[in-house]
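Below, in structure tokens: the form predicted on its own, a single chain.
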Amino acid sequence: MRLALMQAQSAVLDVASNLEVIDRSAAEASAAGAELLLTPELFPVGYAPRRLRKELAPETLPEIHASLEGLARAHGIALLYSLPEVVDGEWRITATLVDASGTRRVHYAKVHLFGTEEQEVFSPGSAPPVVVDFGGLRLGIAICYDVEFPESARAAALQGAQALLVPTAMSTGYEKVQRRLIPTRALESQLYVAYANHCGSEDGLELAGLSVIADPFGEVVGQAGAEQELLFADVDPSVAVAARSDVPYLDDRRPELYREWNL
């Protein structure tokens, strides 16, 4: 599978504006031969977690989510985007995907909440992070911070994923993630991850970019500046498989043992 990662900066509350530049980057990766698109974090409604609670109205966001399916079908390439959802007066951080013909495959809200303004705003999620057959691959996803615990990684290593996704809005001042535990997170649970972020200042939050791609041996192979950019990588199935013939880890865990450990 050919898989794009879109890097851009989003502006605030500003749909429309947030939509052209998804509309952009779709057309631009299916041209290209890409068959999924990923999207960082909350980007069709701009990353600034008090003000979308203040001032995003609830009701509009099915109309958000038919735009973004009619993008992915306009295109032909599927979509993977993250939104708010409310439900029961409860917000969530969530990852949609959507197939090629807008169709919704795989609904996932994000489990672990980073720092004070998200913890405030939203409630964390509870289910591991979803796997779903797509492409030829098995492919997992999750949100952000989740990615920094390595049982994340792993819960979708488990479930047969080959390939994490990460919709991601991480400052500046952590590039460490990028740079370092983005590689680990593939090496030890021997899969694809691929983590797209914002770039630019949204809501005087400055984003640091550098979305990446690394493989199951923990080589990175795609790694994106600090600007708008539009990242490519072929994700074989085979690489997953190779790495996990290589060294067993998945085989050799001890679970039973890291019960007792209280892990």
Given for the second form:
Number of protein chains: 2
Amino acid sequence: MRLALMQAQSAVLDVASNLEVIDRSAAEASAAGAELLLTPELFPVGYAPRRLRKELAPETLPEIHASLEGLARAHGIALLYSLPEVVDGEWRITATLVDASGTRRVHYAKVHLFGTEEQEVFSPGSAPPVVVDFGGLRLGIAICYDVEFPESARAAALQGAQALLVPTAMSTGYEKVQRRLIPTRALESQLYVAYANHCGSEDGLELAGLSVIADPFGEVVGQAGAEQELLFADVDPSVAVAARSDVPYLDDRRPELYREWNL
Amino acid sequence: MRLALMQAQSAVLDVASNLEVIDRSAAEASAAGAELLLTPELFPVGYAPRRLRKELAPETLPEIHASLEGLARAHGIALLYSLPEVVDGEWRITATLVDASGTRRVHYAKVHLFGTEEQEVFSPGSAPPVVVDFGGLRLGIAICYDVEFPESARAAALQGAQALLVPTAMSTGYEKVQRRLIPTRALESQLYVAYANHCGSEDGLELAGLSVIADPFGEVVGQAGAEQELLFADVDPSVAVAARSDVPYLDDRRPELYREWNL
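To test you: the structure above is the form predicted on its own. What is the structure of the form predicted in complex with another copy of the chain?
Now the full complex is given, and it begins with the chain already shown.
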């Protein structure tokens, strides 16, 4: 499956302009033969937790979902996007996969919230990375800080995921995450990891770009620079099979011990 | 604490010559102010599992331990070394820490055995990386393939380890382990990881060198080339404290969920 990954700058709370960015990227990705477009964390509304909590009206969210479903349908490309969700007054950070007909396939709430601002504004999810069959692959979904925990990637791999799609909002100063940690997650849990970041400045936060796709051998098959960019990669389940045959990390785990060790 | 890490070529089953290499390294490390010398996996006997099983007489092992304790005492430096152990006919790969008086402090058996040859010859251990207070630090010990599993480093960190010492025997072709995986282990579990490899050729196996020490921020503070080398690093527990305050990975884990997720 040909995957496209969008790296771009979002304008906080300027939903119309952010949807336009996704619109153009979806058109370009679809024209280039991609079946799925992965977009960054909270991109349609901007990454600014406290401002979102104060200024985003939850009742506008269904319309944003509908617009994104419409973009998927219009361009004939599946879309993985991230939005806040508000249920019983609790705010969560979520990611949703809609297919090329605009039909919702799967939905996930971020488990590991980063820093005091996110933890003040949002409640954490509790389900493991959701895994779904799509485009001849098993795809897992996690969000940003989740993937810095090897446990989340493991939970996806143990459900059979061959690729883990990760919308993120990673600021400058932590480039070792894109450069070393993401390829290591891919290597150790033997799946593709695609990590789509913002770039530029959003409400004073400098986002680092450097979006990356690593294959199940831990090799970087695509890496963006610091500016707006559309990245492509062919995600091939046979590469996961080959990696697992080269070094069988998943088979060589000792889960019965890990439980005794109280991890 | 000043740590020295020995990277060298071992001669399979030529124990006297291998002990000489450790002798010279211990002298040099001690003279340079190091308090502990970390040596590679199975270095005193060479990394050659099937040949060890056939040609190494288990009754010679106590004498090798005694020689190594003597070297620690002679040079006034603690020594972490790795040898096979044979108990009730079962062979294991172990690592032993002796202090500068030659007194055994702690002993560990490798949990994750790599590849068919190791798995044929050796039985796996089942205890988590052992952790001990030494030189003002909490030190954990794991061996080679163990550290490729994030679970082993986590188990050490959860016991309070501020540094994980890893004797290894890593062949060429997997340099991403030294270059990316080891710094990621250090970053995500917020401890120093020191990874001491063989170099050169041993019974036809090409060992890759590139021994590395990464700090709790995931920064590489020492990396060897492909040839014999003695690496030094100052291991400072306050760096682990600073890393855990910068991004509190260990506190932000969700162990109650990981158990539900059946990791």
